[in-house]
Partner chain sequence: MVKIVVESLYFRYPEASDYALRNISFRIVEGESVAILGENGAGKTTLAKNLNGLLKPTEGSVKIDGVDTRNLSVAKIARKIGFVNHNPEHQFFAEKVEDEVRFGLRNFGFSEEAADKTIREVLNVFGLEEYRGKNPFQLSGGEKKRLAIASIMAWRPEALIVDEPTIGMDYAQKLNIRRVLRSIVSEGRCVIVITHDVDFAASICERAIILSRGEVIGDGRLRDLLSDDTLVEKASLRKPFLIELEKETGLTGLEEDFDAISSTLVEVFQKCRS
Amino acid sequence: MSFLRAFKYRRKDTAVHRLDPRSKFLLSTILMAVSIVFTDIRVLLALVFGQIILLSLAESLREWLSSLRGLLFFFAVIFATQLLFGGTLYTGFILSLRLLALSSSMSWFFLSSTPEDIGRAMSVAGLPIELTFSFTMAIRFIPVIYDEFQSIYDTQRSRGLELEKGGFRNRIRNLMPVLIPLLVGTIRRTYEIADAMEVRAFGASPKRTTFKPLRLKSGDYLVCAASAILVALAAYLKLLGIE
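Chain shown above in sequence, structure on its own - the form predicted in complex with its partner chain:
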């Protein structure tokens, strides 16, 4: 799970954190696209290097580094499949580098944007409020539901439940005493949340306002400009025949 830590938002006050989520999202998407379309080692190295700069501006190098340990597993899988199916060590390296570039482009975005910012960016992008709200709420309630799971699991263990015991079938059956209370609890929670949202007039008006409307600042224009240059540069490199 340490791999996922590279995507968990942390409150910090840096230039990257302050950017509008839309411009960050734009740059992140373009970086991802570029990582996918190129296999040239120079391009990929440049991408990773550029992202390291972004990550250090966001003061998030440490989180990113700790995620690398989780990526090692995927690198191993890539090398193994390459060697098994007639690839070379070099192609294994290139593919791993590409994966690194790809995951980093998501990493700095998620590390520096609150789930709400992401939700706001989603709704600006035209997604319906119900969808964006489900997204942010899912993230909000994951730790709460995890705590509930832990409490249920502890309770059943102190009634003699041993999940590790027995064959596959037994183990699945053993999960029921944990899953059923969790399911019931989560359904009940959903009702309570729905009540709480309704009494705060959720859905009252088709045109919901936002308290902190997103506003592009000079930094954001800079990021957008950089994104445009990046696209142009990528196109130019492709024209030059660089793969």
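Since we've got the form predicted in complex with its partner chain here, give me the form predicted alone too.
Only a single chain is listed, so you will not see partners or other molecules.
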């Protein structure tokens, strides 16, 4: 579950962190779409390299590299399925590279955007407050669940539970003493949040105000222009027959 670290916000004072979440989300969505559309190794490598630059500007490259360990399992599954069903190592490499580009396209966005800013951006877009709140809470829950999983995992190991012995089936069975407390704790936390929302009269007023309104700045316009250029470049590559 270490790949969840790529979706935990880190408070830093960088040019990427200061951007409006709407412009960052636009660029992130376009990068994700290009990663899905293309399978050419040159395009995918360019996408990964560009996102490494974004992560470096956000000073979040170390967190991103740490989260890649969680993707090793998925890379292994991709290579195994390709070899078992008539694929090649090259195809497995391309699909793994695409997965890396896809995960990175949202990683730098979540690492540099607070859940509050994302919620404000969704509210400005006219989305219902219930949907906005649910999405924001989901973002907050991801790192919390990971931290709680790691805490329960370390606690069970300190008590002598051997979680890494045996085959794949035994390891899954050994995880039950970790997953059950994690599930119970998650359900208990959702009830606490629901009670807190009810006490604060959530949804009583249909019109909500915000303490920190969102405003596009010069850097945001540059990001939007870069997004438009990326879309035009992707369309041009498609016209050239590059897949």
